[in-house]
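Presented below, as structure tokens, is a lone chain in the form predicted alone.
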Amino acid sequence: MSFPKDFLWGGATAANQCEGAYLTDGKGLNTSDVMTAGDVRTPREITDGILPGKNYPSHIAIDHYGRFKEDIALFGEMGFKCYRMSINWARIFPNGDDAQPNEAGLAHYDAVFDECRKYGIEPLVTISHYETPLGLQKYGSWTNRKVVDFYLRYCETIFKRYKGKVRYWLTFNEINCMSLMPWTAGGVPNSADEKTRMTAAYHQLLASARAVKLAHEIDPENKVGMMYAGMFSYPNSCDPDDIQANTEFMNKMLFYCDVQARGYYPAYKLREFERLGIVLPQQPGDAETLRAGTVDFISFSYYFTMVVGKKTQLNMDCGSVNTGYTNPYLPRTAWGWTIDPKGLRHALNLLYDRYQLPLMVVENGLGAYDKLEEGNVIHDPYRIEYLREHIKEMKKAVELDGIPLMGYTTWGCIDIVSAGTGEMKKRYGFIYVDADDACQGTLDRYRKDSFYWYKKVIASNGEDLD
């Protein structure tokens, strides 16, 4: 046997990268709405409010807000069992701290979930996916403990409203990105020092634990997971110093999973805080909260692997994570990301060995330049090859290693704005959207060759990969 009969095949998006309609129906601004477009050589800019003459791709994106019925029908045609999406927090609480939710925003997601159910698609909802309300800046965003309560008000609202419509939730997208790009992860300036980042991370971890407990209380059928930005690395050599450097790098990323899956901060992280003079803003009862709010499953993104050594200098560069080392055995995408299907099996084994919790791959895909040809066809054999090889390794993890894998949702199942660079031309989807980097175009949708291939994969439950 390979994948279980109830395996959740599907695709994934984020509201800020696909919805557009950035001020429609009472929505407030969020952190993504003040991020300009960049490219493989130009970093995205975070502006102080909306400035004239700047290109903010989240404002239009692909108008999934207005065309979700068309898009979900295409997902249904492919046979999706699951659609991972996010609720845009600022659609529900426009300023983040509002006393009452915005009914128009709530009604919109009612309609989205009803449409998913119409096609037998299970929604997997990310509660906070790089969409922190900009109104929370007056508190210092996640550096302020008050934001935990605002987040819980938001969670309670959507857990109650969508009870019976949504059973699978993720508390924060790629929560470990607070260590890499804190503005994106939670509205904290990228210039913030480690103490500030770790304070914000502490509040998010506390909020996640409280949300898990609340979700279970409101509906015992709810399953709540954490979402890890797939940072997986190999040591540069068998030099013990390189191996130790790699261990320390992975711990820097995985401590978030440690807290969410085990319910406490690991000793290695607490000792690091002692060395750095970082004191967490703990209050009585926090330790019990973390222990009571461990997640039901672990989800993660997987795009690439890295190489780490004793001379590693970690930095973010136009949507990429650079360590100063390269892997000579792996090819790279046009955006410099390594292509390492075998690393996915390694990642699955690493996470299950560490936590013994069910796993789900909720982002995986190839960003590439696609060409719309005469007759509105798009030939993307490179994407099919990429996904085929990754699914093969995923199958090995299930069949040979016994990994309990819940599902697989490819990233950007329809072309959306790239989070890292803000481009449209970095396309991941099975569905081509006629839009340029300024999100201008007809926005018409066209099926790529990979659309028909993935439909066949789903219909065969991962057995037919040709």
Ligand code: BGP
Contents of the next structure:
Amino acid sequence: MSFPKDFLWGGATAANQCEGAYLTDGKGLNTSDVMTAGDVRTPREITDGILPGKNYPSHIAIDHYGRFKEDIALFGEMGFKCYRMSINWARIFPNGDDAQPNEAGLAHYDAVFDECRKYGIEPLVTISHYETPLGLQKYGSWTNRKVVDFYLRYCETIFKRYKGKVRYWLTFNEINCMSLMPWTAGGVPNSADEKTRMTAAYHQLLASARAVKLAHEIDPENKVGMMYAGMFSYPNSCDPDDIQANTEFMNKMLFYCDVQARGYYPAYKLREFERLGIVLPQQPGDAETLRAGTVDFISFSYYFTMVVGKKTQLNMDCGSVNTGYTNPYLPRTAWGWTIDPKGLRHALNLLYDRYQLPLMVVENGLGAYDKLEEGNVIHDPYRIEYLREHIKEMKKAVELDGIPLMGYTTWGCIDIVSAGTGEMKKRYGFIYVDADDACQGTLDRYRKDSFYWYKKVIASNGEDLD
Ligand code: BGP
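Could I see the form predicted in complex with the ligand next, after the form predicted alone?
Every component of the complex follows; first up is the chain already shown.
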């Protein structure tokens, strides 16, 4: 027994990080369109509107909007079974609160899904991946309950339009990032206090539950998942206080999954709200809504693990989560992210033990500096090594631990803009894109060594990893 026959091998992107064409065909602005590029030491700026002279990488990105046919053909060549992508909400509802959807935006994704079908690629669609329409700022974005209805209007539009074309959906990318970087997660200022964040999170959780129910009503074939930013941590030591601190950190992250998988807030979270004086903006019927909208599967991103102890003070810095501790057993990437393939097996076990739902790894990969060499070749053995070791551990989780794993989509299967730093030079792809950090270049695509390697992996259903 190895990976199931229908295992969904593939890759993942997000609209704001690859599409570009930020005003084409009636698209409105979203939260990512006012974020400048930074780097490993320079945080991205969030500007008040678009300012002259600043570099906003989402505006051009890799022009996936214009070149999706070429890109999907390359995914098809690798043998992808699945393409995880997101719909840019502001292409469908340019201001977020429009009464009618934008037909040009809808037609674009029709063409994308049709292209996927040509190659037998199953689309897995993230409904909101770090791209909240900027027009919703006037409501206070997700802190306002009205936004739940706007999101549902968007969901209903796309569920109906793409019925039969899309069967797999994720309601929010990395929903637990509302606790870490609320602007990115949902257009809430990063300075927002805990009460504000928890209000916005409540509305997203409610919206997710309503979306799950609606998706099932519109098409019983629909499978809707939640998406967890893979925050997994080890206690700093066997000091019980370190263990407790780690449990609390994991609960702070996992409560989002608890609500989406179980349909209610866990006791530890409710007690914490009482202690902090946080009152959720609950209305009659909400509890039933949450219970009726539990997800069909759990998906997550997995890049690194962290160490948490009694002295931990969380700090988000240039796209990294810092806990104040480092793990001496693990190497790190050039961006300081630990490399921990074995942690992926732990993560799969932890999530399956906790929820007993099918799992899917929808992001994993190595952000690295690549070099385009003479003859347009890119030798990236480091990427192959990273992915190979993670796939091996995933395989153990399936074979030895009996985890029902639906699929694996590597992050940034084609080079795209980094979410954390806004750089192009933090590359994850099997396909190299000729663009610099200002998204200037020919934008030509070239196959890296890892392209040919991943093709073999897929063709052998994960058996040939050499
Ligand atoms: C996840 C996000 C992606 C993404 C990835 C890699 O958190 O869902 O959008 O980009 O991380 O992060 P980065 O781009 O910062 O390297």
